[in-house]
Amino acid sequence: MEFASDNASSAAPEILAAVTAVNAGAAPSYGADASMARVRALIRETFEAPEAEVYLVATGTAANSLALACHCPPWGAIYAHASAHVDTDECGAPEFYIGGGKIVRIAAPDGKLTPGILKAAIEATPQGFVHSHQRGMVTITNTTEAGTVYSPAEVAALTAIARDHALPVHMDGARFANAVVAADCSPAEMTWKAGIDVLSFGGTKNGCMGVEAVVLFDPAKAWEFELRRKRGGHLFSKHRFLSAQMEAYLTGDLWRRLAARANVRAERLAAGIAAMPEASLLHPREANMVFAYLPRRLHRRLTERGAHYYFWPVDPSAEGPEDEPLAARFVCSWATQETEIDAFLSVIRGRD
């Protein structure tokens, strides 16, 4: 019963096969491999963006931080949801790569900014006052850290506010595939057609070994990104092993199929939890993550039976009433089995 994180899941067989295949013989280094040329073409085709520039890195932190650094000055504010990964889980990497910058945390329900909330936060930043940081850019996450999904219309409404204030917009798409599948839209509709300037397109959480693509819809930023990637230590010499993963990920819509499987598993899990009279969902289940309240005693029972997931934020082993509802996050991956979900639900129903 593994629901801790899609980071903990195995790599898809197609990804492993691609890495093994590309291992034969020699290949040009630093992104000059033939596979990377095909990746570039595949992403341009997938996103209907023939002018987009595409770069690969091995981690989401690198993708987000380098993307933000190319679009925000050192004195700039980065407007983000209060739970945004770029603020809560990057150890200050975005600010480090920007050479300054200030993430402005914005509280909003269910992990999603709204146009009114974003507008108020931007306009609360003084301009033309040398003692204050200046407005820099906006970043949103899709799928959000709360497991919810911005529709293309919602993305467009936020980017319209950013444009009104002359700010570029980044999308952290660590779980982009899950969001696109959930919203039943095209990658283009979710990104540049909705006003996104740069995307961190995740692969690691969705069946890859470790690869993320930065898609620059404004090719004018390409050379700066190349320099920042090299200077930051994220230009792989044996780049073909990144390219091979991303090429396999994009071929035959594997990325969509893996994400769809994870979303379906999470839907099954959420429905089972919501049907329990003692349980409730913390946020709407829209992609592959489920946030739910369960009584302390059920959490203890689950952990005793070997279930792995994150408590949000109180550990049920702490002292407290047995019936106290405690929140937790459950993540399904491409590799999550129905048998795991059924076993989990059997435990909380007392049938194990």
Contents of the next structure:
Number of protein chains: 4
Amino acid sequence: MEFASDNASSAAPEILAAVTAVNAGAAPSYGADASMARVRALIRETFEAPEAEVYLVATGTAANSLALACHCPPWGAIYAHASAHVDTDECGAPEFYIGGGKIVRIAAPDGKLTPGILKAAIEATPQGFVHSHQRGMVTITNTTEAGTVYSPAEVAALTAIARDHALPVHMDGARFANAVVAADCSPAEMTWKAGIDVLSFGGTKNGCMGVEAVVLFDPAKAWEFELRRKRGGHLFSKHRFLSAQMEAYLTGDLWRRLAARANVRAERLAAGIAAMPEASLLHPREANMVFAYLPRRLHRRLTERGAHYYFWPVDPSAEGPEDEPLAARFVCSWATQETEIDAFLSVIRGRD
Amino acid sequence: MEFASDNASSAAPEILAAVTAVNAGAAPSYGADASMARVRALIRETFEAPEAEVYLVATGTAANSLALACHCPPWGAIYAHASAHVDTDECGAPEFYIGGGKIVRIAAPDGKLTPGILKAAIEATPQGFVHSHQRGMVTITNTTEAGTVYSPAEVAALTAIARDHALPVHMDGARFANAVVAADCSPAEMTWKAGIDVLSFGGTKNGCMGVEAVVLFDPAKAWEFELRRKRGGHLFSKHRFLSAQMEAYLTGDLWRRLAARANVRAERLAAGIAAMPEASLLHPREANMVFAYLPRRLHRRLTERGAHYYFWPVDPSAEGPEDEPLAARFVCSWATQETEIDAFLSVIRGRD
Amino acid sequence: MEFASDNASSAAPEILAAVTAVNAGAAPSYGADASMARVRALIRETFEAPEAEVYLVATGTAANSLALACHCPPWGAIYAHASAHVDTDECGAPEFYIGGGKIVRIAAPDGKLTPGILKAAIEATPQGFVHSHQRGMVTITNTTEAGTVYSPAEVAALTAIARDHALPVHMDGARFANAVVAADCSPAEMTWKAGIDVLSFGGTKNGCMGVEAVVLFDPAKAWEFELRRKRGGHLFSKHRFLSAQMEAYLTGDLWRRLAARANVRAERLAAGIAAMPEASLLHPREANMVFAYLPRRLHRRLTERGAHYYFWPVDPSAEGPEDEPLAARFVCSWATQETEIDAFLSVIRGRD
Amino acid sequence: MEFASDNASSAAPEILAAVTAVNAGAAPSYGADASMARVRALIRETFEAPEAEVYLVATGTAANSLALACHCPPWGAIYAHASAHVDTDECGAPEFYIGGGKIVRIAAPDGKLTPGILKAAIEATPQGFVHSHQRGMVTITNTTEAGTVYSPAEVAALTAIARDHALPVHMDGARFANAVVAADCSPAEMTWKAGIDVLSFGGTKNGCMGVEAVVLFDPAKAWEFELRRKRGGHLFSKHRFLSAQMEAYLTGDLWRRLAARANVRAERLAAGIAAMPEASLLHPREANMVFAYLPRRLHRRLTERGAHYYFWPVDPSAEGPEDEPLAARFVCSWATQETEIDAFLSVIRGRD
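Let's see the other form, the form predicted together with another copy of the chain, since the form predicted alone is already up.
And the full complex, kicking off with our chain again.
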């Protein structure tokens, strides 16, 4: 019963097979490998974006930070949801790469910005006033940190606000695949057709070993990206091991198939939890994550039975009423088994 | 005939097998995996350093930059050989991570600093003069960029100078294994016993896919290192894939065995070249790299026969006398075959 | 009727006289001037702190940023009131000097942190969790941005919380003189005796031309401060022109006398406003600033009569009900005349 | 006998008078003062550059660093003479403001780059090679650090090389006035007509208290400059005290008159030294600085008689032959008296 994070999951067999296959013989280093050329073609095809440029890094923090740094000056304000990973979980990496920047944390329900809330936040930054940060850019996360999903139309409504203020928009797509599957749309519809300028397209959480693609829909940023990647120490010498993962991930829609599996598992889990009278969901379940309140005693029983997942802000092992509802996050991955879901539901139903 | 770089080589079978094996099932992320615990124990054992701390990153640039940033303030001068990778080949990554720093390029023969030259360079930085950079730290590269090797005694003589000026010393060991094998010493003798404070211990060029260990002989820097690594985007979520490589590399002295193979190949190549009247070596061949002058016509023939390697500063395809001696670098790796060496020598001997 | 800011005021005659006097003949540069030696002695005497170190810069932004940078690592969170100048009015200068940092904006009434609110904010930053910023330092502003004043006892209560969490505390004293006069205490009581580690001691707003002293109660930070000041371009070559201002400011308690004058003016202004039925104060008037609601029609009349001051967020020239109460800030300085106050009060009382 | 530096000199009476005059009454802050508007007009007139933008800061380090930061990306190489102040005397301030950058130190006689040497240095940076710094910009110093002066034609020859490589050019004019007087040209001829993009126009060393103008001949950089200045803490609140200095400096060609006085003094000093058989000049005397070899015994006698100036690398108080020629720098300022020169010459002629 592993629900701690999708990054605790193993790599999918297709990914491992690709890494093994690419290992044969010598290969040009630093991204000049043949597999990277195929990745470039596959990304352009997948996103219907023949001009797009794509670069690979090994971590989501690197992908986000480099993408932001190419689009935001050191004095720029970055408008983000208050739960955004770039603000809460990257130890200041975006600001380090930007050489400044200020993340404006915007509270909004269910992890999702709305056009009105975003507009108000942007306009709260005075225009052309040298004493404060300047309006810099917008970043949205899809799948959000609350497990919800922006539809292409919702994305377009946000980027329209950004465009009205001449701001570029980044999408943190650490769980992009789960969002596209949930929204049942094309990658192009979810990104550039909806006004996105740059995407962090996650592989790691969804069955890869460690690879993220940064897709620049504005190829004018390509050389700057390459320089920033190198300066950040993120250019792999044996680059083929990144390329091979991404190539396999993009081939035959593996990325969608893996994400679909994770989403289906989460759907089953959410349905099971929601059916319990003493439990409730914090946010709608839309992709591969479930946020729920369970009474303290159920958390304790789950922990005893070996379930792994995160609670916050209160640890159920702390003193408190047995029936106090405490929040938790349950993440499913491509590797989550239906039997794990069922075992979990058995525990909370008191049958185990 | 692949002599371009050891980073063009594939991963050794033991490394790939370890990566495959570690993939089974879920594993804690961000370095809490069981393999990383074993890596820590293996490093301490290998280096006879029970207090040392070790962290993994995927690139040499990251290893060097983070190691330097933990030991040098933003206003520090970093004393390095003029050929040092940190100065010439990292697009300013060390300065980016340090948030400043100034690399003092020191010319010296065969890629090796000497105590006298180092002392003069340090003392040329005025002490306590607020207008200039301050004396910050020393970094030496072993195997050097000229393919030569510092012996433990030579390292100790340099660190003694640094210690006299209260400066810490970093070793860029992208090719540390080749140096240890060449010097026929223990890792401890080459590092902390000779006064090294922090080591970038390379795996990538020597048969891994992409992993470098930063070994901190002063564990007081550990937490700062972790924070800097995270901020740099170099903390892997699926960390086990780094750990497994390093664990296999350290097990059964694989790292020494792979390096020994590369060194032996380079020895054969150097001997063959040196025996040619129209060729000569630029630097003594001591590890896995050979630097040699060959006449332009031989470079051209080699290129026609498919040999890969770097020439500089002059490309032999440029116009010039047929017999003009032009410099080149030939790198052997764990994967270089004896047949490749022999084919190469056949070409330059005019037998092919 | 000049109430826009104390930084619109001229320099006091004593300051100008000192600058004129110090100009005679040659003088050593970069802080080695005789006047600076006297400043050092005067600061130590004024603050009863014989070990303290002091450095001069020309702007408050430089003073704050350098002071913070010497006490906070790049990954540190800086706990500050949501109205703090370092967050809202310095275009990211603190983060630029720190090379990172994250200002945690804490809302609290009347511009003043309380121990409970500060403690909660600090403890909301997880301890030792590599993914987030780390607890770094605390900064408090006295006189606050709301014109209120922390008493020494209130400062001590805040620094006690900081000390419990091993965090240093900075005081932004751009209007330190006004606060000390208002609290009727000694500079030592307001600072190191109350647990302050480093003070930005403002001169500019209180009758100087442009000088701020950074007082380091922990002299161990002195050399780092000097280096950061130089690197920031804030070390004056003709330093005597800074020294002379600060020397005159400290001599004969000029700094207290100038601040007392400003506070008295503000008191008269606040009393006059508070006596009007259609006006009200936003915050208690404690030093040299008055925050008040006035109906739109009075703002308009004041503007017509030539009064200068800031309104926000709403400009009274915008459409709206004549009687709508709109907020404004009125700042008095050492140079504010009683006649200006009386003219102002005449206008709002409808007698002019 | 004060020859240590022109920054040890006092402010000219016209400057002090202007500062005193500008002090009357309240004035808008942060550069909105009336004097600054006049400075802008005067700069445009003086430089025959109606589009130019100008900003004031208080130190040369700030002027240079901000000017460079607006024209060079973090990964840019900055081509400079090896003696350039930005490299040797600013403790890394340019790199701090640029957020990176790498100063390429170019050796050349008498402190002056030549087109051939500059071209070779630029072309030694590989083009479009992601592993190294990229060609960023050129900075030249006029008056040079060796006291020599580039003529407009020489400047134009250097900027032509830069332009061929699409690089902007900065002039560090800490002693710009001395150079213009020496070259007997117009400010326009020395700058934008000769291809300069941005100028640090020094006032401090030449009779001001502390003010430097950054003149942007490309006004497109203006807003970025303002933001960088604010972020650096270099925007003065009581800005009128900077403006008034610069306004007086530009009025009635005061800047040229003060520089002419300094140059004439240095000419007399150099002639006197050159006439001595046991002395010799290191560099041609062209502006207000004299570099000369004197025998150790003369240095000692000068020191005894109270002369102030810099020797390097050897201090004459160190043991050594009485007649050993040791180098020194003698700087004249607007305030240097003819009697000081004559007293100096008397000492070295043995008449005192």
